[in-house]
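One chain follows as structure tokens, the form predicted on its own.
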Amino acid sequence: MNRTVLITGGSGGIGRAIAEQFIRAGDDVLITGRSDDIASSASGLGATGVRLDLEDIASIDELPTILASGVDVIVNNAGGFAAPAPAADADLTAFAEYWHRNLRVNVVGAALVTRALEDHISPGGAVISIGSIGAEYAGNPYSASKAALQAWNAGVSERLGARGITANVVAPGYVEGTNLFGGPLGAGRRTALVERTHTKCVGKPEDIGSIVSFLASPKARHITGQTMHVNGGAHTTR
């Protein structure tokens, strides 16, 4: 089964571990970042490169043409804390701006990249967007955008599923391997994600790519509309 996947953010952490296991399946994967160099990252995956940024319209309006024939699956995983907070006496102006472009790249980036490339998904396809646990504790920009990119997957799955296309959303807990902290976390905030886990244990980048390979698969094609929650028992479910 050869299938073009199209995942957006594919260069490190995560979206790198995600189009491994396509690559491996034998796929052909195209990943997208925003740097220059994204071409030469995606060469030593043995992947094609785009640079692509989410805030930019004209170079998501580029993705048909790119795709001209057709892709089968969209991982929408580029995101992330798209704006450090600003001070607390900051004006409404700055707060604005963190909410709004928080909502930019984790939530409306994603539903433009599928909207773009809705018509080429081809029958039987699958749309996967990368959530986060924090979708469940809203009381952020980063963590709101999230959970609406919940939200917006249940329509998703309702307006393609009659193609038999799948949309689902993978919600990660504390990830290690992945920059979207900025950086190393400090041992004591390390320590308590940690425990919040019943496996006492942190996740991997395989972890999620291991998933999304799977949601993809025929295997999965009566899953759908759903959020999948990959977080080693911090956040569950009833």
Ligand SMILES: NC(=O)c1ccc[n+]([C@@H]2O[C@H](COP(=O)([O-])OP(=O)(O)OC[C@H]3O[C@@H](n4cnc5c(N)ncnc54)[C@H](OP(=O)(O)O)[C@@H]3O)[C@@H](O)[C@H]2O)c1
Second form
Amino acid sequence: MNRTVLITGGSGGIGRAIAEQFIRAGDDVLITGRSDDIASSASGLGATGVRLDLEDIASIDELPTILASGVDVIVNNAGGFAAPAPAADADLTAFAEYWHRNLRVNVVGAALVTRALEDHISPGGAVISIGSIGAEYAGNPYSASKAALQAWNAGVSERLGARGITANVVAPGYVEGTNLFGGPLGAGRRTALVERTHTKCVGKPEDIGSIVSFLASPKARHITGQTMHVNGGAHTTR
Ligand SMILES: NC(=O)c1ccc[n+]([C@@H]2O[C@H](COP(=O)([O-])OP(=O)(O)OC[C@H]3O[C@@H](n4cnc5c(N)ncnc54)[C@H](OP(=O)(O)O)[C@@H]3O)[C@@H](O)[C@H]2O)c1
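For comparison with the form predicted on its own, produce the structure of the form predicted in complex with the ligand.
The next block holds the full complex; its first chain is the one shown before.
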């Protein structure tokens, strides 16, 4: 379709599957990563690589220059367990670090990327942010940050709607084939997560790519301010 699409954290996992769907559709795709070889991993995919760390404001601040001629779709995909839980007897400084880093990566990062590019988004464009099923259940900083992402998204939708720009969150359940958990899950944990679904299946990165490409398409022009759950029924909306 020849749109310009920015996907944060697009070199692996869910972000890579999202990138592949836009590339197949004929769009110009920019993916971001923290490592110095992001340019070469992006070119192997048929995309452009941009070095970006959501905890480094200066790298986010470069985006308006990189995308000076405009952007049609922003996918705020980068995220994860940004800091491990401190030991039970850790001091408040360690506890603050646990909260601040998770909030910084999973919600403040999306807000800053979107804010930096807001004036560059074309009419008819879309902002799509990857949340998590965890927002519905857990109270740890990662899950709380994904819940905050939904609240933030509602404001983006309201602010950009008059320009014909939609803003939605896609909230995956467990998706296999990513590095979110730093490697494969133990068999017991995996079985428990599969049992929670109605379909008795794990999600694949492509399942998330499909809904993101739909939400970015003109067919979804009247869907905005929403959270779309993709989890095989592990969480239902009532
Ligand atoms: N997999 C699941 O079961 C699941 C479920 C619910 C939600 N999600 C969400 O899906 C999204 C994609 O994660 P994934 O499952 O594909 O995991 P992943 O394979 O670990 O990918 C995470 C991506 O986020 C990027 N990232 C992490 N911290 C960053 C930071 N500080 N600055 C810039 N980029 C950063 C990583 O970039 P680098 O290349 O630089 O490491 C990587 O590309 C995340 O938002 C995650 O919370 C995943």
